[in-house]
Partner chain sequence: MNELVFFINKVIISGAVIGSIYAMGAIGVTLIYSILRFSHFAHADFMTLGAFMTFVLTTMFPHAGPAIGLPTAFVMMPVAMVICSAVAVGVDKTFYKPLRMHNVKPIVLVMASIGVTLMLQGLIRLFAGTGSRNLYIDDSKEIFRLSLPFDLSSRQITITEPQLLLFLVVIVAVVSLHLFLTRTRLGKAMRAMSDNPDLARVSGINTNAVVAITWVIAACLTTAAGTLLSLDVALKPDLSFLILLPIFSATIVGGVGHPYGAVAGGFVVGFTETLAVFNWGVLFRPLNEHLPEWAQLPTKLAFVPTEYKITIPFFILVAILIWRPTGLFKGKVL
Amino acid sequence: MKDHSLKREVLLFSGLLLLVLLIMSVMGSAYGIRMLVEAACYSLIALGLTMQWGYAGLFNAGILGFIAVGGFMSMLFSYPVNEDFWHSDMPAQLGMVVLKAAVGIAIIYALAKSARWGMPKRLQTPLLVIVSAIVYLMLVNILDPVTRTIESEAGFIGGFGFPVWTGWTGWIVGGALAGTIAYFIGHICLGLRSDYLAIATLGIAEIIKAFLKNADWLTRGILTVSPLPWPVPEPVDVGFVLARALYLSVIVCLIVVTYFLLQRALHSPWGRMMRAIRDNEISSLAMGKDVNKRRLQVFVLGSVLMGIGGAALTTFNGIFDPSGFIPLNHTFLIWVMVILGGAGNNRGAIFGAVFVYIIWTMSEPVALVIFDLVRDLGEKWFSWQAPADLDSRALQARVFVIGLIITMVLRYAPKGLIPEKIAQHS
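Return the structure of the sequence above as one chain only, in the form predicted on its own.
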């Protein structure tokens, strides 16, 4: 059984390698390496999802939000400093708003914990709601004039302008911020059913996107921020192929380290406990396991990986565009990658991410070739006049192909092409 599984994995990865080589020979090395870099970034995100879904059975429908947070922090750390902003009194005004927000949050937190000091519950809850509303309205009232001043006089606050070689620190901070947001979401929702978690994460993701899209003073909104510097030599210095190859090597190193750590965690007592909680929550509770706390751990760790992957992907694309984060590309596609590869199997997640992204990328050019062939043969043999918008329909072919693939996989390999390996003990 073990040999059969190993042979299957070798065949699948060998076929994937041949597919990559074929694309590079047809489309060129620069195109092929770019595709691999983006697929590698998606692999990191897929590893985060396989932690949440494969290890613990947590249904995260808000992957988009964590990717966007990672991308934003990457932009904030690496983009050059806006002199118009920093050489004015606007940073001091903004700092005062942040200070007042911190005081307001501290008051709300103290009220939330006031039951420990003897405040009756029936008084605590309405008081907490009223104070939270007052703090929010006050913050909005003092933040609005400051943001209007920033937008009119400086455009936006710009970035921190960290040295290029430290650009990856924005990735780490982006992952940490994504994990922090996941902590608060999970702290509230993980005690509920999985469908409530899906609804909550979906809502939070849309809130994050709406905030980034409308906070012009912070992100330039729909005007986008570009170009974002890379943490490796850029194409203008060393050429497209070498620059992309260097970027790919950085991401591959990151994946190798992440894979090693995840494998260690998966086969440790912690990993076995997570699978036990996923498979039988009641038995785990009876064994004295703190189910919600363990789920919160894996939810936060998976979100950290999503944030790092989102930061790496945004940096590589060289542009931060809040409108560019869409559920089809940044949530649905990643679910397809994990389901096709095999939930709960790290190699399956990496295989699924690379394979699905290749299919996603190549569907349009392949569809264009097929459409051209059909148009030529139709005109030649049947005097058929193709619709004028036939080429524009090629873009939709990728959705059809992905839908067809996921249907076939669910029908013939419901556990994925590289399913989870469960150790059997006699």
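Nothing here was measured: the structure is a model prediction, and the numbers come from that model. Only the largest set of C-alpha atoms that superpose within 1.5 Å between the two forms is called the rigid core. Positions refer to the first chain, counted from 1. What changes on going to the form predicted together with its partner chain:
With a cut-off of 2 Å and the rigid core superposed, residue 399 has a Cα displacement that reaches or exceeds the cut-off between these two forms. Core-superposed comparison between these two forms: the C-alpha position of residue 11 differs by less than 2 Å. Fitting the two forms on the rigid core leaves the C-alpha of residue 369 displaced by at least 2 angstroms between these two forms.
Condition change, the form predicted on its own to the form predicted together with its partner chain:
Chain alone follows, minus partners and molecules.
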């Protein structure tokens, strides 16, 4: 049995290698390496998802949000400093708003804890609601003019301009922020059934996107920020192939480190406990495991990985475009990677990510060719007038294919191409 699965893995991975080599030789190495870097970033995100779904059975439908947070933080840390903003009194004004916000939050927090000091419960809740509403409205009213001045006079606040070799600090901070957001969502939803987590993550992803899109003073909104500096030498200095190869090596190092840590974790008592919780919650509760706390832990860790992967992806693309984060590319594509590759198996996630990403990039020209064919035949045989936006519709057709793959894999191969190995201790 063991040999069989090993043979299967070797076959699959060598097939993947052949596919990569084929694309490199046909499309050129610069294109091939770009595709590999993006696939590697997706692998990092897929590893985060395989932790959440594969190890713990948590349904995260808002991967997009964590990717966007990571991308935003990496932009904030590495983008050059905006002198117009820092050499005016706007930072001071913004600081005042932050200070007032801190005071407001402190008042609300004190009120929330005031039951300890003898505040009657009946009085506390209405008071809390009223005070929160007032504080919120006041904050909005003092933030609004400041942000408007920033937008009109300086554009946006710019980045912190960290030097080239330390650009990745933004990635770590992005991961940490993604983890913090995940902590709050998980804290509310993980005690309930997993459907709630799916709904809440879907919601938070849309909210993060709406915020990044509309907070022009912070992110420049739909105007987008580019070019983002890389943590390795840029293509203008050393050429496309070398720069991308250097970037790829950085990501591969990250993946290797993550992979070994995850493998260790998966085969440790912690990993066994996670699988026990996933497969039988009640018996793990009976064994005295703190199910909700462990789930929260794995949810946060997975989201941190997604944040880092998202930061790496955004930095590589060189442009921070909040409207460019769409559920299909940044949530459901990763779901397909993980369930097709094999949930709960780190190699499966990496294989799935690279394989599905290659199919995904190749499907764009293929879809266009097929639709051209349909248009020609339709015009010839039925004198059918094709709509003008047929090309954009061709790309929409890929949405259908992704949906079909999800349902088919769930039905016919629920364990994926490289299934999770279940150790039998007799």
